[in-house]
Structure formats: structure tokens, C-alpha cells
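Just the one chain here, laid out as C-alpha cells, in the form predicted on its own.
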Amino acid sequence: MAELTHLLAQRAHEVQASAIREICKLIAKPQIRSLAGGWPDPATFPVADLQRIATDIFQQKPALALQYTTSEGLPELREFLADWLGKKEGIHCTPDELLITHGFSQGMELTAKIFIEAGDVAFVGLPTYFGGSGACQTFGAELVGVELDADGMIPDLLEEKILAAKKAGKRPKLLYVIPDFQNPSGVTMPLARRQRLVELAQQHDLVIAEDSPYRDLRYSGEAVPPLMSLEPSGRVVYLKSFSKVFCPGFRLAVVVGDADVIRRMVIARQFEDCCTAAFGQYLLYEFCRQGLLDRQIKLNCAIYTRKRDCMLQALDQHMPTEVQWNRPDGGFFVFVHLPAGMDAEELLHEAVDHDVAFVAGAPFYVDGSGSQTLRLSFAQSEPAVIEAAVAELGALLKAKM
């Protein structure tokens, strides 16, 4: 086979493999007790409803469901979601301001594609989900990390780094945030902090990419308005995945933005994949139209609340007092800080030898820090597995101390 390395584009050399996907290879053993993947529990999948809906679709509109569809997405699905987001989230939009994509990843890729030029500065959390930061980096952005505390990204530090970028002659362009139950930290921004981020974006002419995969999965506390509902001028791009509340296998998400932004995304995606698969869109539309989505969200919350509580109880019981972690109000993750000098990557390899897996925190930090952190997911495993895995981790940590 010909050696083509010398012909590769520079971005092909720079792109990094997903740490989570690589871990999945490492832990592909049936006995592994996994606290790694942030994947939904298959027990939440509405199989019976989808079987019934799929049968109806094949009987009533097979030619439409199996054909290409518009690049924007099914008109009836976009119309439903525009109404649903307005009532539920205070995001008042028209169907022309919505785009149905193949998951969050495509929506974020399109956002970066139409906004980022080589050398632009994109601000991301320390830590943050590398799917968002990676999309920006692919198009040449310089990533600048902004520290998080228990309330999410710290606005004063963001402002400092915006001003420093400008002083260095660089162009601040985009802010990527996950305001609700952030991946990996699990933290949620309070209203005042969201308002401050919007003010900074307006003041410094930034685009905000608001990633919202977990917002519907709240188990305690009160909901806080999304950033998009707080910013009327159209500089927020809202990315909502349905993977965590519907089914990830259909790879469905919606991007909400200014109509001109959406139009440019539509044009950009026509040279990528033309359109999102029609069959999955029809399934989601009928699922929503029949009132099943809100019911599904409640069922999911009940299942994940029990799992979250189990993990927090196990951590309280088994972890050394020197270890710290958050207590999330929703989402999939608990973020753990090890004592200074400990390395989560080393702990991971020891844990795998004891049939336990998690995600080391360093890949979530764009500045190379975070080696003493790790992410635990309570989403996939059953409570008994969660308890046993946390107990094993606690024993390993106590032995290391």
C-alpha cells in the first residue's frame, strides 16, 4: 500500500483521537465495570413505541421516509421543535431558524466551519468536552482555556483572557459553553453568571456556541434559562442533542440560530452529507407529535436520579477524605479531584486491571493540566455495578495513600 503521509493536510496531523473512544477499546471486556462512557442506558430506549411508530411510517409513507429530504430537515419536525422550544425554554424561533443535524457533532462542526478562520481565538472551559473544542481546532482556532469553579466558567477570567488576546493582536471569535450539567464537571451556571457571559459576548463581539445535551435531565434544583433566551440579537448558536433523551443511534440534534446563520450552515452541509436521514426524523417527529418526548424525559430522569444517588452514596462511603467530587443536579457525570501528586491516568490502568473503568480528566483540559482529575459516569451501569466499582476505586486510592 502506498505511503501517503506526506500528502496529508496539516489538520490531519493535528487532530487528536477521542480519549473516550480509545478507552472503549481498552475496556472491551465483558467483566469490566464501566463508569467511563457517557452513553444513555439502553433500558431508557422506547423500543415498543418506536416499533409501533416505524410500522405506521412504513405503511403510510415509505417513499418519503426512505428518500432524501431537505437539507434543513423535515418541515413538520422543525415546526414542532420551534413551538416546543418556545414553550419549554423561552427560545422563541421560527422553523427557518432551525436545522436538523446528525447529532451535536455535526452542528458544532458547521458552527466552527462558518465562523472560525485560522488564528481566531475560541474560549472553552477548563475542563470542557473535547468534541466542542476539537471542532474549533480543526478549523484553525487557537484554543484558550478558562477556569471553572462550582458555578461553571468564571466570567472575570474570561474577560481577562479576551483582553489579553486582543492585546496580542489576535481576534477573539467564539465562546463554547455547556451551561447545564457540564461535561465533564457536572456543574451548572447560575442565572447571574449566564447573564454576564452574554454581556461579555456582546461587548467583545463573540459568537456563543451553547451546547445543551443534558439540560432536560435535571434531577434536583430549579431550571435556569438557556443563554439563547437571554441574548436577543442572534449571537448565540444553540445546539440541542436528542441522543440523551431519545435514542443516540439515530444521531439527531437541532441547531437554533439566526436565520442567516442557519442558511449558511445549510449551504455548508450540502457539500458534506446533503441532509439528515429522513427515517429517523419521521420517527422523532411522530414520537414528539404523540406527546411521548416529554413522557420519555420524565422516565429517564427517574432512572438516572436513582443512579446518581447511588454513586454519590458510594463515594461518600468508600472514598478517602482527601478525594473531592461535585454533587450534580442532573446530567451523567460526577467529577473527581485526586490529591496533589496523584495521576488519574496511572490510576486508570490500575483500575482496569481490577475490572473498573473511568475517564481520566486530562483530555478535557486544553492547556495540558487536569492530570489529577477523573470523570465518573453513572449513566450506563446498574446501581449494584456502580457501588461495586466505586468501592474498588476507593480501595485502590486508600492503598496508594
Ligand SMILES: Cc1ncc(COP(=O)(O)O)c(C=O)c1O
Second form
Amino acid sequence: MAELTHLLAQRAHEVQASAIREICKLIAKPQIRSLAGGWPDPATFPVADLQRIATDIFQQKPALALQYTTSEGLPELREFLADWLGKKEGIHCTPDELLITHGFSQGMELTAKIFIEAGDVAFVGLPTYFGGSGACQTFGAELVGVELDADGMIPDLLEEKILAAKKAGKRPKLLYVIPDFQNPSGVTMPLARRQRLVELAQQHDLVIAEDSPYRDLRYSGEAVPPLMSLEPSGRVVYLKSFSKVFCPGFRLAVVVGDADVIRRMVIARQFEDCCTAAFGQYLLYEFCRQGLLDRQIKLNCAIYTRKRDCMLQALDQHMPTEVQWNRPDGGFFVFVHLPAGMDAEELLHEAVDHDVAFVAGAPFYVDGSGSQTLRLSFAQSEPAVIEAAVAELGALLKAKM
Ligand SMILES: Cc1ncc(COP(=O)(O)O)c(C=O)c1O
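Given the form predicted on its own above, what does the protein look like in the form predicted in complex with this ligand?
And the full complex, kicking off with our chain again.
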């Protein structure tokens, strides 16, 4: 095979492989008890409804559903979602301000593509989901991490880092946040903190990319308004994936933004994939139109509430007292802090030998810290498996201490 490394673009050298993809290789054993992947439980997939709807689509509109479609996305789906987002989330928008993409991943890539210039500074959580930070990095952003506490990103630290970037002659450009049940930390930002982040973005002229795939998966506590609803002037790009409440296999998300921003993304995607696959959009539209999305969200919440409770109970029961973790109100993840001096990557290798997997935290920290943290997902495995895997981890940790 030809050796082409010397021909690769710089960005192919710079962007790291996703830690999740790497871990998938490590945990390929069939007997593994996985607390690793942030994949939804397949038991939540609405197979029977999708089968019925797909049959109807094949019968009634095959010429449309199997054809290319508009780059913005199906007009009827955008109309439905504009209304749904207004009623449900206080995000008042028109269909012109919506774009249907192949998942959050594409929406974020388009956001970075139209806003990020090489050398711009993008602020991300410490820790954060690398799908968001990686997209910015691909277009040459310098990533600056901002520490989180139990309420999410700390605004005073963000301000400090914005000022430091300006002082160093750099251009602060974008703030990437996951306000609800953040990946990987599981934390949710209270209203005051969201307002403060919006103020900072206004004051320092930043674009906010608000990533919200877990927002509908709330199991306790009260919903907090999205940043987008607090900043209606168009500074926020809101990215809502359907991967966790519908199914990830169709790769569907909606991006909400200022009409001009959306128009520029539409133009940018014409050189990528032209449009989001029509068939999945028709399926999602019918699913929504028949009132099944809201029912699906309730069903998912019931399933994941049980799993979250099971994981928290198992942690209470089996973890040594020196280990700390949070109690998320929703989403998929519990984030664990090991005592100082312990290394989660080392623990992972030992855990895999005992048929247990999780994700070590370090890859979520753009500054290379986080080696004593790890992310546990309660989404994919059955409660009995969660309980057994946490017990095994607890035993391993007790033996190490
Ligand atoms: C915070 C966050 N954003 C986005 C995604 C992925 O969304 P999509 O499947 O739509 O690309 C994930 C998936 O793990 C996630 O955790």
C-alpha cells in the first residue's frame, strides 16, 4: 500500500482519535459489562411504530422519500419543530431559522466551519464532550478549557480566560456548552449561571454553541430554560440531536440559529452532503405528527430513571468512601473522582481484565488533566449488569486502597 503520511493535511495530524472509538476496540469481548458507551438502550427504539410508518411511506410517497431533498430539511418537519421548540423550550423561531442535519456532529461541524478561523479561541468545559471541541479544533481553533463545578462552567473563570486571550492578542470566538446533564460530568447549569454566560458572550462578542442532546431526558428536578431562549438576538446556535430520544441510526438533529447563520450553513453543506437523507426525515416527521415523540420521551425517561437509580444505589453500596461522584437529574452519565494519585486509565485496564468497562476521564480535558476521573454510563446496560459492574469496580478500588 502507498505511504501517504507525508501528504496528509496538518488537521489530519492534529485531531485525536475519539477515546470512545478507541475504547470500543478494547472492550470488544462479548462478556464485557459495559458502563462505557453513551449509546441509547436499544430497548427504547420504537421499532413497531417505525416499521408501520416506514411501510406507509413506501406505499404513499416513495418518489419523495427515496429522492434528494432540500438542503434545509423537510419543510413540514421544520415547521413542526419550530412550533414544538417554541411551546416546549421557549425557543421561538420560524422554519427559516432551522436546519435539519445528519446528527449534532454535522451541525457542530457546520457551526465551526462558518465561524472558526485558524487561531481563534474556542472555550469549552473542563471536562467536555470531544465531539464539540474536536469540531472546533478541526478548523484550527485553539481550545481553552474552563473548569466546571457542581453547577457547570464557572463564569468568573471563563471571563478570566477571555481577558487573558485578548491580552495575548488572540481572538475569543466561540463558547461550546452542554447546559443540561453535561457529557461527561452529568451536571446541569442553574438559570443564573446560564444568564451570566449569555451576558459574557454579549459583552465579549462570542458565539455560543449550545449542545442539547439530553435535555428531554430529565428524571428529577425542574427544567431550566435553554441559553437560546435567554438570548433571542441570534448569538446562540442551538443544536438538538434526536439520537438519544428517537434513535441515533437515522443521524438526525435540528440546528436553530439566526436565519442568516442558517443560510450560510446551508450553503456550506452543499459541498458536503447536499441534504439530510430524506427517508429518515419523513419517518421522524410522521413520528412527530402522530404525537409519538412526546410519548417516546416519557417512555425513555421511565427506562433511564430506573437505570440511573440503580447505578446510584450500587455506587452508594459498593464504592469506598474516598471516591466521589455526582447524582445527575437526567442524561446518561455519572462522573467519578478517584482519590488524588490514582489513575483512571490504569484502573480501566484492570477493570477490562475483570470484564468491566468505563471511559477514563482524561480525553474529556483539553488541558491534559483529569487523569483521576472516569465516566460511567447507565444508559446501555441492564440494571443487573450495572449493579454487577459497579460492585466489581468497587471491589477493585477497595483492593487498591
Ligand atoms: C453532548 C453530546 N452532544 C452530541 C452527541 C452526539 O449527537 P449525534 O449522535 O446527534 O451526533 C453526544 C453523543 O454522545 C453527546 O454526548
